[in-house]
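Take a look at this single chain, the form predicted alone, given in structure tokens.
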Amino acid sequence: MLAARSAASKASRLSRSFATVVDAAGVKVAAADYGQPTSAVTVLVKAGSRYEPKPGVANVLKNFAFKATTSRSALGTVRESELYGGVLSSNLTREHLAVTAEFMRGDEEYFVDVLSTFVTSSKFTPWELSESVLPAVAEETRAASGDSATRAIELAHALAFRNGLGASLFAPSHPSVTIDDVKAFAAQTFGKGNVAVVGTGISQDKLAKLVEKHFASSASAESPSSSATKYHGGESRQGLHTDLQTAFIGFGTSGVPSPELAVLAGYLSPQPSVKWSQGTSPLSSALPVGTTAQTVYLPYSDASLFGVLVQASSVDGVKEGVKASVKALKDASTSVNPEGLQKAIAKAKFSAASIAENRDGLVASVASKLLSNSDVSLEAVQKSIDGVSASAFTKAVASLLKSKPTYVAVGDTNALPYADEIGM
């Protein structure tokens, strides 16, 4: 009886975690309603940095969100949204631009209109570019350049993929982006076929009707071009005055993401399940005191980047942490004990499920699948992870290690180790 109830409860959780997908006015729509008191709607556009024709254009376009449109000014949007108590935000990934509105249930008509007008009727005025957009872009670039972890991941993408996915999320310090560049990129990407809408706390029927109403005037557009991703790898070092010395050691793959890499992230992660305790992963006991490590698994539509980001206040701490990471990866390529694999699979499944329960995570996890008509259900993700066997796991890790590593050191480059000094 209890087992049956547990199974039914589990099935119920899984069935409500991901949205179904419908087509409304040529726009893909997915909604999941858990009965929460607030709602959120995100418009996804296939306008990530991998598609930008000039460095920084995607970041500039992101910062044009909620500026002047044919129906309201930027100030009007701010005032009206505050009267409703809503929150507006925009985010850029390497594959998508996302603009989001969070609001109380019942206010969806207004906020879907706000989101749609950004796509269908933005003015892209030159004075907004110079007075508010470019200063915001410059501040984002400045903040990113001073964060060693962000710089390491950005450099890792450039080494791993060069073009396309290697393009930075941030504009250059002195971008040469003009208003005509922004308008051209928006015209290329803001069209049916490149846009999807994801909602939480709102019914599928209601969201589909609103999308059909407000996106009806949206023009059709061809998918932005981007060459198939190839993995390259390499080594880079950047000096930075920081309290944390940082190194990233990783590898990349081409093609669709594999569940084995998701399991590998759980297998190596030193993050303990109990606060203030030490985890039992191969990295947990090998890290020196004061050294932190986190697994980085970034799946994209046609490639993945996997690695370990190591940080410490001392160069020696980073060196030992990176060596421990390399050893753990090599060990995982030859054998894995059943208990370790079971724990890794459970961690990967929990991570996928917890991401789906979070609004931002849900949008990120379904973005590529939604626009490519792939299965967006959590059941499909869980099933693929459950199907990872010991032999498939070790084979995937061994294949990963055969490629050229991507190694980045940020901080005291006079003392931080080189790739050939860490066992690679």
Contents of the next structure:
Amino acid sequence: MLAARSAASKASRLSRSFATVVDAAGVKVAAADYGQPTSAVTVLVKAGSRYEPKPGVANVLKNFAFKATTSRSALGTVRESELYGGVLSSNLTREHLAVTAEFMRGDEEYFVDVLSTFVTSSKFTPWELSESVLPAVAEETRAASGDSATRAIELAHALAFRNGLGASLFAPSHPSVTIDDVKAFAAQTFGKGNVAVVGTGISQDKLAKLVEKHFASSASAESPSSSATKYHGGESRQGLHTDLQTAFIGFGTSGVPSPELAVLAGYLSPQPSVKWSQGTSPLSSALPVGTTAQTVYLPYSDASLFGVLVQASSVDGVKEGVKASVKALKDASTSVNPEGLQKAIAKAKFSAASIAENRDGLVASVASKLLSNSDVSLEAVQKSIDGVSASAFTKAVASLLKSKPTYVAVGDTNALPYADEIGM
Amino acid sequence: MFGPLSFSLAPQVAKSRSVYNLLKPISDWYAQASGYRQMGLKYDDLLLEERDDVQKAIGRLNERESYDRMYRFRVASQASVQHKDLPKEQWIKKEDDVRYLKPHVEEVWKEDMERAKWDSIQVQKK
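Could you switch over to the form predicted in complex with the partner chain, since the one displayed so far is the form predicted alone?
Full complex below, order starting with the chain above.
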């Protein structure tokens, strides 16, 4: 009993300690140690695709991670990391570029060095671009273009936000990116003030000390410019030979993401809480058999995109599914039953909390907050979701529906419904 | 001394000022007498290219360099077919005969050496 209580109090202390962000040599550092057997360190750079000066530059820069630096070659990085048993990865979102190393406790000195040298002293040789980076970029683009859901979401972003956030995460299939573009983008974004370090399974002091040592030589960089995001909306259709017909109907808002939309995602989400059962959301009962739908809620720093992605093997299934989604959205804008809202709030809180539990989700959830100096605690998020009232909820949905919808159809474009045929 | 391409004493010669000054006129005369400049070629055009590392290095030339390289080959093969040298004003000048390919070959060679090192490394636990 006592042991359990002390463990609980320790856990709460640790989760609080994550919220403290220290400044180490001008780089923000946040770390949490829950006693995991492995550590992970992520270097976040505000160099997402929304800031890229040319299509594909951000993706190319992402694939330049762990290539030759002044201190070690690409081969040396890979072989040495293998000897330590670490895993290196890089990830690109619309806002950030994240470079991550996962490793055994005690090896942090080496891996923080690997991550920091990418930021401080990458060589960006032209032959690495042509020999290893561009093939990887092309393969990523190819894989993404074959996936109808990814394609629909990318198209939806382009329609909804046009520039900035509308830029694709993937490079065009024939990118005109030169090494000078990559160098210029890196020089513009890699620097103090634009970089944050997140660690899990490592103590804050230790990480801060390492960061201070390794990022000391880093120049300071100004935050990359991006005009304030405006929501536009529109319709687009793209032909694709796949088994899955896909449609996305969504709406966007500009400004700071509101907790109402997170609750709306929980409210509509047809994902059941129990396996092999039908969910109880207003959307799940209306979906025809064989049609899957998922709510897509993507909050960004100054805008958010909310929508429903409907997929089915038949065009009719998609048509019915999209109609049901639109109807469920319209119903939610007029009235909401208190019980359903209660469930949605609980669901939204749970998903916000459970995302913060795994490493990737944690980094994603604190990323934007770390680089914009706001509250990083989970409690604050939970509290804002808790505070959603029925009237505020319906009002938020109604104002969301007033904007021009973003409608994307991917698959058999001859048969998939048009935006004016889905009951908008 | 043992570079990627051949055995060479040039680095040792370059170390000593007096030996360098003594041998430089001879080497200049020898390079001119070899006759490749008279065909419009640079010395690095003569590197043995049927090797993986040199092929990789050729792939690393920038567009301008590889275009010029192919152009010199065309000119030289035409001169060879005609069994005569180019007109004197088209000879490659001494100052234009730069080692444009050698740095790339050495880079590739270093990478191969590093790979060999990592392939046969003995790891010791500290």
